[in-house]
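Encoded as structure tokens, the following chain is the form predicted on its own, with no partner shown.
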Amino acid sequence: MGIAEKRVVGRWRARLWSGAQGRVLEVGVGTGLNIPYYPPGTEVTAVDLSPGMLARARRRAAAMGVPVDLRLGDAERLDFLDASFDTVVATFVFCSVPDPVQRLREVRRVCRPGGRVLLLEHMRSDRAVVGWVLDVLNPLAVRMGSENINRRTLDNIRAAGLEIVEVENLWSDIFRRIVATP
């Protein structure tokens, strides 16, 4: 991901994060690849399930001098009150978690009415042949990297009760930037 991150994905992250404002929750912070894109003036809380990933994110935030409240947490049961955040952001999270609809319901719960949910995801293509190929390759992809390449993420977002406001195809219709509201 190093070259792709620097040349392509980093621009996608910057575009996604440009829409974040106010009190922000990042779900699935991982090693902190989004930290350089946190907008000035936002108050970011970030959660991850892995203590090892959080340790790397802490080092990255400290090295960059970026203030962020990093917490251990599972998106299945977020430890925040309802409507706690103005913006919730996740990048490449809902392709790898069990029960993405439940986790998206939690995202909806903690995002205030009128707030924004910003997602950067890869998903199953709507094009029949490409979608079929992704379906065939998915078991191998999961074994190799634990990410599903054929999730129907837009359907999952709707099933969680979120309203999709905008979808931008970033690379074909497989990588997309999604804006939703609770």
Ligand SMILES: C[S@@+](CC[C@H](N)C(=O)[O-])C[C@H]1O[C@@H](n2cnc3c(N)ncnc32)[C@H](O)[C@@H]1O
Second form
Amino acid sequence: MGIAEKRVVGRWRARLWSGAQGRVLEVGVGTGLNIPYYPPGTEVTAVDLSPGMLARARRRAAAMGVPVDLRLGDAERLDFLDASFDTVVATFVFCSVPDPVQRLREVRRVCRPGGRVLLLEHMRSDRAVVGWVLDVLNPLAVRMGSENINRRTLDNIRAAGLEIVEVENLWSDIFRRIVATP
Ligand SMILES: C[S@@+](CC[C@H](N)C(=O)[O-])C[C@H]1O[C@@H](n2cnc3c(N)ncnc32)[C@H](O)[C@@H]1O
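Next up, the form predicted in complex with the ligand in place of the form predicted on its own?
Then the entire complex follows, led off by the chain already shown.
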């Protein structure tokens, strides 16, 4: 994962974050792997459900000298007023959360009209055979502790009331960068 993170996913993160501006919320910050890519001039608040993940993100932010407001928070009910952020970013979060449509509605609520929702996600392939294989393997993957590998994330984004403005296939049509707006 170290090499893939540096050489491949790091590039995806950099590209995603280049679209962030103004007041930014990162949902599901994890250990803070996105922190090196926060654009200068942005004001980032980042939440995660897990205190352990947040502690690691805090250490990373401190080591890098990146200012970020790290908070315990649940995407099910984000503790922010409507339209609080210019940009909301999440990477590899909506494959694992229960009821992703409800969580994406929360994302839409806290993003201002005309703002940007930037997502990096892996999801079910639209290609018939690959999609079928992912459907078959998903119960096994979840039982083994993995995230879901067959989420229909673009459908979920639309069902949450977000408008998709850009989709970039990064690795086949399984890993994608998505730009949406409330
Ligand atoms: C697969 S990790 C991705 C972490 C990070 N975004 C990255 O790209 O490395 C998913 C993260 O989402 C967090 N998470 C899961 N459900 C959440 C929720 N309901 N609200 C906030 N964070 C959540 C997990 O604790 C975990 O840190």
